[in-house]
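Here's a solo chain for you in structure tokens, the form predicted on its own.
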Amino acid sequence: MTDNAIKEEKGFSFTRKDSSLILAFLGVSFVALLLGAVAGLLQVLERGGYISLQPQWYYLLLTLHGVALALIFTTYFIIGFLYSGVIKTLGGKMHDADRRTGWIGFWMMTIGIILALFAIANQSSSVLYTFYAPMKASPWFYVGLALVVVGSWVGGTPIFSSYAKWRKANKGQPSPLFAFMAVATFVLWVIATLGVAIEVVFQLIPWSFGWVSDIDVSLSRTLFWYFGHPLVYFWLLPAYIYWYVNIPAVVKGRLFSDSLPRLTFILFILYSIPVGFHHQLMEPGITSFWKFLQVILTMLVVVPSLMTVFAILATFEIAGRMQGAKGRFGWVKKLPWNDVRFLVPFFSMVMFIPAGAGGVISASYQLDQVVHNTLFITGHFHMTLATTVVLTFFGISYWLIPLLTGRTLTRFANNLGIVQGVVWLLGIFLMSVPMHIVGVLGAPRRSAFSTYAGHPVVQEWKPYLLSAGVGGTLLFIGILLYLWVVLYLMFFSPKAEKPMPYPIGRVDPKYQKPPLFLERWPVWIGLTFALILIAYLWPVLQMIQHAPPGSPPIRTW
């Protein structure tokens, strides 16, 4: 059994044209990571009281940090990773027309980012990254980010097109699991970004250009959070793809199931979009019934998350048993603990437990009353994005980059990657845990360091904010280590004598094929829109019908 599993990891080479496109997306994501890291370091040192910045610089850095990391780094990296897996599993190379479309999407996004970054740099757009009216940015900030969204739709077209071509040529066959999941991820992305696209195009751009004087704040925030929550799942689903599809090959095992992951991804699409009101529990203009309904839908997301935990643990046990493990937990010893492709993403899986628990707390009405607009939310956000997602992306980079450049993942890079993962984990622990605690004690988020006129309550916050500063510094060191390994794997690692394997796990052939109804996308997309209409139609109509006087633009710094 072990030999059979190892034989499945065959060498694979991308064409030069395909690797260039993927590396272009990954390259921009790495530049964004460095920009966001510098901004994040200065922010956390200011918040901890280590340095002192002018308020306008603090909020500029806060905006740059959010845009560079939460929007640019993630979106570019995800598209590059999904391209790689779709190419690997759907024929070995991208069609010329699809590749051209991918480049069009890349340049649309990149031009948009240049516009947005310029608007941030000239201090006209310090509005964080939440598109939160009545805070107003330069219109070119909104135009730039609209281009990013539309460019990402164009960039996703090759994924849909490659999948459709494969289905047409293989009628009656279930698609490769990676390709199915890539399609699901982009289905979620396109549906979710409709909300923010409507907000930006029909509200923020006309308002910021001065074509209209006022904006409906309640509707604006609702449209943003229609997008803002499923955005988290756009980040998470590629991490799940790696856990479900690639990790089984890395641990020399097999998939626990080919059907369960497909069902899981469909449930994520159904449950993750019509839930944005749980981010607006403290806001007026929405009746308690609709908030309650969306909190219930939010809690249902726990179901596919627990299915994922079960499937991943089962995969690990199968891998251990295939390699001769004995006893109830003997399979744990068989896992490749010294392999950076497994260990660093494993850290992310462990951190997903407290991250998910924090999400449940934040979505609960009474508990949200305690932690809303406090540093608890910031700590939860970083524990979710900067560990569960980012650590998995690090693990992917360590084998995907040498595969794209024809180089070798050397022992030096492997070991330095493990050190980087440990430093990152320690940094998150020292930063995010204190943020959770000090948030419960009342420390606000999105504000620079302040003594609040020496109020005694603030004295309790200081040790936690100091710890957060140390943790943020370690995270910055972790990013420098990561980029060092990335540059080494791109340009200095030895050339590979033979192609490296692209790890794709497979299910045991004796199991039944996944049912084809799971690939009836019109049904699942129709059900998703039905849920969205149930959750949003009436309250949005109420907002429009009883709209308060709009707000003029406000700049607080």
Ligand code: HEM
Given for the second form:
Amino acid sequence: MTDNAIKEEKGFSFTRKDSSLILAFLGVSFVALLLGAVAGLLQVLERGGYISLQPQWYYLLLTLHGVALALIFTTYFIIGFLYSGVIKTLGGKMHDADRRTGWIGFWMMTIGIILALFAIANQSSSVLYTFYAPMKASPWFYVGLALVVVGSWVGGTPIFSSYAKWRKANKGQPSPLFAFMAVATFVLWVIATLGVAIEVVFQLIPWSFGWVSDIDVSLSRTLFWYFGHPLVYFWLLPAYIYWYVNIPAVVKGRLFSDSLPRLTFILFILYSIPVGFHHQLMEPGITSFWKFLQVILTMLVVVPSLMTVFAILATFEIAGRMQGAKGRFGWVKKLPWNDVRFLVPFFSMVMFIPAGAGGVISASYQLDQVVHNTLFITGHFHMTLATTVVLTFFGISYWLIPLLTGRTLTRFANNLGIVQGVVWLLGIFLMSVPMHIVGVLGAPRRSAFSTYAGHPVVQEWKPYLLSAGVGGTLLFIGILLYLWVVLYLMFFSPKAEKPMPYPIGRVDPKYQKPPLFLERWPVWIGLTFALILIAYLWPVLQMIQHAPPGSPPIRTW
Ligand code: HEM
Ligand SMILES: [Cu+2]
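Mind pulling up the form predicted in complex with protoporphyrin IX containing FE (HEM) next to the form predicted on its own we just looked at?
Every chain and every other molecule in the complex is listed next, the one we just looked at coming first.
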């Protein structure tokens, strides 16, 4: 029994230099969250007809919302979180040289973001966060984005180099699970962003400066979605890291396995990149065979997803049984339901079930025709990104921030965090479910309020859009509550007498060590590129060969 006894973890503290770097990344993510929330509130009220905005303001806000939340908030939060776990599991502090690189990445990204936000604010760049050509933004918008991408590569180097140093010093040992997963997440990010970097640097920047007169629209969108879909997994994998590695410690249990999560992460890299065409099913210029192939590859992602569900439920059961639970479901009662570090991420796991179902619908070749570019899609990604991922990130911040600031997670913060989670669930229910329904009834996404000249079909949409307005307002309140807790944990909660533990789940010592071939990165990266070539090479060659005349820039707002 001694092996299985629950030992109280020792507290962990970051060095001042490390916590400043992580807090810098998290700080920017919080500012972006606030900006995005204000834009989101105005949007949802406009769509419900509660307020009326000039259309050009609507599209400006929509661009700001997407860029601030989907690009800035997520990327900064993820880098901060990954740094924290890499530091914790690979020796307790970062090398000075790595930390310097981290800061260089931070400033490159931040300068890029300031440029892009300026370009949005002066009304020159309302091209939404997908910046589809031939809509043309100010060149500085694209230059800003390019800096963010390249800055993020620089920002990722400390993760790779800390890992490489550890492996060198611990030959023949499997790396700590968190570090392995952080490396996998960044490998995925670097491979995925190659596509958008090529689009921005070789197509959008020269064209927006006027150095070339027109752009190959089809190619640019293909490069965008080569990146746009794995982007979704870049958001999701850090949430999975928390579920797989940290939550087992929070629920006082053990990891179900140390090998299975490594395999799922490798499968996510393999399966998530060569599938971008499922966002282009309605587009000309790609034959149905290639679209169909990518739809099939898309569906393969269900495999590692179900493996994850299985492993996490198993972890919960193990935790309950280690604490003496009896009967088939007795372990459910043993879970720490009043602990915000568990409960809020638990909400996010539950919401992943309907969210995933919506994803399978969108990715199905024929069903996509019904929901394509409707509010169904918006409803879907507010359940996936804005709930599953975001609530898990909120759960992470509730313990990570006190660890970084040397403060305590008080009962007050814990309870306010739980209230926040409940408000979010209610808000998302009132906003996203109606969005799914009204989408099937034909309401488009990305369009300001319109009565469409009083057409009868549009009358049906009204109650759903009104409900979305109420739900969106609750989400806005949820973000304010979250930021309140964050500020409290950063500056006001009492200083900790002894630091809290950084929760890292352990594997039962009776299990075998994970096989080392899972860490043969050249093999996995090589395989990924092979799959990418199969899925993309021929259709892209055809796209270039049969390209219609390119398009000059167009301004739609
Ligand atoms: C205050 C909370 C929020 C509200 C009220 C809100 C509301 C909305 C609405 C109404 C739209 C659709 C607009 C349209 O298609 O015309 C939208 C789009 C979007 N939202 Fe949110 N949202 C919120 C939070 C979030 C969060 C937390 C995220 C992600 C982290 C997010 C990500 C997005 C993205 C990526 C889009 C698509 C933008 C585009 O189509 O270009 N939202 N949001
Ligand atoms: Cu996708």
